[in-house]
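Taking the form predicted on its own, here's one chain by itself in structure tokens.
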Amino acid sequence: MTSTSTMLSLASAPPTASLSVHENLKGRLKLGGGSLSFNKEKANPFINTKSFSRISMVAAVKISRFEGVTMAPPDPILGVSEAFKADNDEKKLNLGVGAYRTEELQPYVLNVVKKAENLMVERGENKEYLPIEGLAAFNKATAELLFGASNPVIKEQRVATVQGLSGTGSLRLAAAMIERYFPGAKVLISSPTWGNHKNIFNDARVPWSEYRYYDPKTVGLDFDGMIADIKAAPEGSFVLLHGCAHNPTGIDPTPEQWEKIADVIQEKNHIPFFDVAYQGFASGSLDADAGSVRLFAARGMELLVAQSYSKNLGLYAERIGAINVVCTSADAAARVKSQLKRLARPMYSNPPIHGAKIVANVVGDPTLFNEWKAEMEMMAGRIKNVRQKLYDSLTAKDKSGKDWSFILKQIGMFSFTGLNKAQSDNMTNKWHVYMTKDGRISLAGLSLAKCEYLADAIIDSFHNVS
């Protein structure tokens, strides 16, 4: 007798299911050829039974306690891959997910990664838990890779480095620290930005606002708008910056613009917060791609840097990255590290070991390190070649006189095509080119052989769809 149950009398059930319980369940329940005995003393003490002269067996259909949980919308990026898989057209292209592909459009495992894994097998390394802060050799290698081994912040032990669950987990750990130790502080995020940034700060309950970044008129950087918005932000805000190869636009500030950005952040007493997901993968040079971070560190600024090895080592599924906090003293860095560990403990206890050892082996071995740099140059070079071929194809095929040179000014695996949602829909519906609805394409998923086909799709969508 409850509002959450529907009582179904077995009188209306099939004959084989019609049963009665007599004399307050003291008898035997006959079922087929067997029988079940009920012992009153051994009954479940949590069941409240009442005495009836006749009880009809009932089936209860309960409403779920989770009835108020709504269906979440599909992820805008991962949903692209699902739609791509369901398409049977042989011309289809998946330019949505940011994962490197070979010229044959197949996933690529770096040779240096295979060698590092073989070393691990030969050594018979175990799978014991790591400390909360992660693998010490990884943390040392990753901080030196980012700042340079001879950098004063390294020499003076002013960097608190904690291994995180790739870039996303490292950002989330930093967000938790901001929420706890800088209550009410706002994070400034570029417009547009990587789709998960807002989710991360929302879930960490950290307020955020956007600063202008992309100028649709020029398909370039809105530098004046960016500077104005950073200046207008409350003093002491965190400014989230893409260290290189801005996602999703592929548009980076020039070295001179980085200097001006640093000037404004210092003037406003803001805290720079870098997301570095493509070091070495954007330009092919580890040092060049870390230039923006090193510029800010050289000014003596305190800053946060989230790192990921998904792209530059192809360790997508290993979830390997780090959060680095540069402080003004070694003592401050030690205290920050202790609190990062305290935050990590109830989140995931400690990070995985496999990817961390791969990174430590590659960066720590001079031969493997040089091989890695060569492979990164190869991957970055393939993307540059595809970018050039796409530009050449667009220029040759489009007779309208439109200037497509903005594509060559972008860097990294992504390109903002300037297509709007309706035009992006046309790319998918008519041309079977799968991409995000903001007009972003991943050049890592494009081959030289497919550039002319993609150019036809872009030209058609741009000129024939409003």
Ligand code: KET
Second form
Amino acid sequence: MTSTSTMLSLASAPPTASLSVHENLKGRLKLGGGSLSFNKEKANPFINTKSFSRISMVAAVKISRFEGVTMAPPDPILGVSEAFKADNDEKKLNLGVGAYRTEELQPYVLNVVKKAENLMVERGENKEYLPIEGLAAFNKATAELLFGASNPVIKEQRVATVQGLSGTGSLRLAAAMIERYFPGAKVLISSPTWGNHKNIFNDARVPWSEYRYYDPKTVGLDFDGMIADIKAAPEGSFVLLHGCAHNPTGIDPTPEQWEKIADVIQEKNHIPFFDVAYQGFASGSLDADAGSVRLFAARGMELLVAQSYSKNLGLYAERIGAINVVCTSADAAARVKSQLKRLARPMYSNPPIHGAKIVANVVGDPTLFNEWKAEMEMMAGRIKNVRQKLYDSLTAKDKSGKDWSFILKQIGMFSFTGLNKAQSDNMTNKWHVYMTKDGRISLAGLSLAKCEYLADAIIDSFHNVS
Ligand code: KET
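I've shown you the form predicted on its own. Could you give me the structure of the form predicted in complex with the ligand?
After this comes the whole thing, all chains and molecules, with the earlier chain placed first.
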């Protein structure tokens, strides 16, 4: 690259012209090997970027070809962890991301995970590529864990299971399939929902709209609104449902409500699409938390289910999960699986082996499986204890008579506090409590020792900030 410090004026370049930057440099300016050309950018309708072709500037020769790339905002959830790290106050508390911590607020590696990893070392397992669909033992174990090994959908080989890059990657793969095989079909998502759902469908070019879910007045489920919106959607839409422990609200339908939701989805020929990121974490029971999915499968419906082992096995960074597509025939399932593989191959080729082996070892070994269930109950139990202590602290300290019992009705890792953005900002700026701006706190990142401090912060933010 030239080190000439000549100032260049690149004003209103013609949209499609290759730009000869300076006549007396004789030829085109070489920047990092390629010549500088400002071709009309292919527009991405979902991302608001400015076209290079309209660039107008005065710059030194060391000009970047990424000049037109704008700064992206921090992620609403993972960005909270970045801000937390940068805070030096010793009272700070990270209740942003849904990640389990011990009572000492340290990350936790499950004992069964350590044992499964030791097994892998002892066996001297290799690092060869996995097949595109992932580790066969994992795919079998994960589908059986979800549906139950004796479920007819398993027995009749009607489930297409493909290992994915955890819950997110599995949702993204399913979104790619919807885009390819159901062009124009809409995905209905709950309002509110996990923030990344919208990004996933936007990037996959899948249209989506929201159905009513949370009622701030009752701090509960807007069941009638939900049913009405699902009914009103165009026939054959996909309905995204949180299998258990709805994120961010912590409010799940009752079994009777699930039946009615299934009725409406069947009536409208919609396709249910479950996101199961917390199996075992909501109630402490793997079977109970899969109840919603199994209820739909028992009706003979076709459905999609994305699974994640980030939370229930603490495998956040291993990126292990799966997409399951239940079909009405084994033949259709085989074809769906072949197409999921076809979509995965150019995206990431094949999935990572480490987490898949851990899950297969834990689920496939009766002793480790029972130890896992005990550890999961321990984690879910710790979260329930801090939930109770937070409620007790709020009730004891808040003299206004406000009813905080909604916190006890919510389940899973989170509590949806009802704090608005300004109040959530106060939690962070004044109290060093890091949380998402929708008022969600991760109880998995809270200790019994910090409950009173958190209660003080919530009471102050709720009553003194509007
Ligand atoms: N679905 C839901 C509902 C969900 O809350 C998460 C993660 C995922 C899928 C994906 O997780 P994965 O690690 O890709 O398997 N939620 C937490 C972390 C995140 O935002 O990525 C969270 O809400 O804090």
